[in-house]
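A lone chain, given as structure tokens: the form predicted alone.
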Amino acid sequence: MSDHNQRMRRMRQNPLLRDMAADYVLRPEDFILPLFVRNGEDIRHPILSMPGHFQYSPDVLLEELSEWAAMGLRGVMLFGVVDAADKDAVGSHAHDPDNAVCTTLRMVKRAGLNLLLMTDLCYCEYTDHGHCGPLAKPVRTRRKGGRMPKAAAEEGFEGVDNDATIELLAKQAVIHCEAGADVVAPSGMMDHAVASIRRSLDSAGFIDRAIMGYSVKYASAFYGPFREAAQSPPQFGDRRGYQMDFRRATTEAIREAQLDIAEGADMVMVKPGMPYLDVLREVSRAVSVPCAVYQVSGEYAMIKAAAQAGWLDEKAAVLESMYAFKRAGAGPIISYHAVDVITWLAQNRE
């Protein structure tokens, strides 16, 4: 056969052949929506980094969501947005099982949605200092208006006490599956968090309740609007010692997903998403568990200011992203854009 016989397009002119061919296909149960909760009544505050999301009260996100399950939405994961008043240096407040967080998870569940229900384990919404659980070092600083001065990075910040933080984040795991939780899902990077929830989970009788670990998450510039949405950022410091180094290989992000496998983890997670395809191929293919992908929200917040700016086509930039998650091998992909999702790929079989 000839060179000339070979002609790529002829799988590509017709639209049912294309869609027949194609190697990967989104599901809306692919796909979960990251949401922001706050204590109180019909409050729906608008997120300005984030246009199309909010905080929510618990009444009003279940019937957000009501909605939403009725359109295909199956997961769900929960963040919380503790007032001021609520902080203090360890984060007490997340163990309150009148939170925020727990009061969604029981509605949710006595009005009998069928959606999988995860929740964020993690204490930098919760802690006045913003980090992801209590100091290694307690930090004094005169605060200026309010807020502590970034020159406390210098006045004896050491970090987050990682071994005091998992025996936090093992209560905050109970209370959460208490409460209904289906999913927990650890997001601080603390060494042995996994193993540290397995076991209090278990001891607890949750021994049914899944792990999605936030196993490959990097020091990130694209979290910003998030922090704004959680009312979270660190008040001092950062976050890149804990958090992981962009600049190291993905060999790193392996050896995280396995460790956190070995001790006991369910699933793990890559996040950021599009940033990181090449550490979302690899660590998918190392792992013998789903490996879910985290659309963070500066991904969400970029593609949604060009839209509005009439830069680019939204749904084409959404739906090309989300493919290219999953060539790169993602199981679950989570997304503030997962309800336009779900409505396109709606829109499409009609």
Ligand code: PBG
The other form holds:
Amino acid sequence: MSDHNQRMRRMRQNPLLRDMAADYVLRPEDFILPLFVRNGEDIRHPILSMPGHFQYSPDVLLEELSEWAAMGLRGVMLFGVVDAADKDAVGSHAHDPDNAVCTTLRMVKRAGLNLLLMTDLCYCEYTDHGHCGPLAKPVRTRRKGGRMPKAAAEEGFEGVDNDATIELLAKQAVIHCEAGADVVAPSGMMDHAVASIRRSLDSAGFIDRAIMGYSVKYASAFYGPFREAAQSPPQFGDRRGYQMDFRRATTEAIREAQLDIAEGADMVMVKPGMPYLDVLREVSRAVSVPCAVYQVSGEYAMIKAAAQAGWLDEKAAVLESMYAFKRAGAGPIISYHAVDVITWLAQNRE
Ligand code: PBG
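Could I have the structure of this protein in the form predicted in complex with the ligand, to go alongside the form predicted alone above?
Now the full complex is given, and it begins with the chain already shown.
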């Protein structure tokens, strides 16, 4: 008798056995594409740190969306990009039903595209200070003769006013749903945001619109390219007063997710993705709602840059990261690679 009856390579010897043994599959329906939309016409402005991604005006985006929907894309997440002239301390433009996000929602609904329309609810793109809601105490950024030095502004920063922000989010959610959003996703990490949004959607008659909580969102350096894309970097201070500290244990993440679910979240999310697979694993096991993962802008930029330099095989690296999310328990995967992945899945099937 052989001492070597346990031969792991037996099941790896050819593609038929490997495919048969595969425990995980990727489906086009798993993917949600984040998109940046700004007011105007005929705009397709490249985002330098995210090659292949653009700021679109609603008309151009509608054309792209019909093409992607025909390819099998089923979900998008819209982010508004706002001109400096439209920003103020409280982010009023977020409540303008003619802003780029609302215009796009109406156009897509009118066109009858078979797409799940999700919107990001936040104020960092809409405030002149770039924080995710109105400030607890206004910060002076100008003094006679010019701008305050950044350090002086930093000293006056006392963080975001949580309870004022969740009141505003409740309004923003209704405005997005009136324009046609199917799912709203608050990303500002404000306490009780989901409860406030649920209450206001229900009283506006939107009992059937879903909420995806950005429940587990860390204060991460990997959001760098997004802040260029959305023109939303904080002008002073940082987001560590509201986003999570990555030095904490995963038990905090589970508690965040459970609180959002108790407040009425229909789905939760872990963000970023690849550096937080342990968190994704534990949160997805702890909850009984779909647990999404957000592979963020910095993760996209890293893979793209290495691929452009010829240091990585882009398709192989991207698909490998998607299977990693599935193994870790991801439901929906929000990724800037979504259209590429759907294209590759279709090619593999041919
Ligand atoms: C807005 C928001 C951010 C991201 C999603 N929603 C930026 C931030 O929190 O600074 C980041 C997404 C990405 O990096 O792809 N609050």
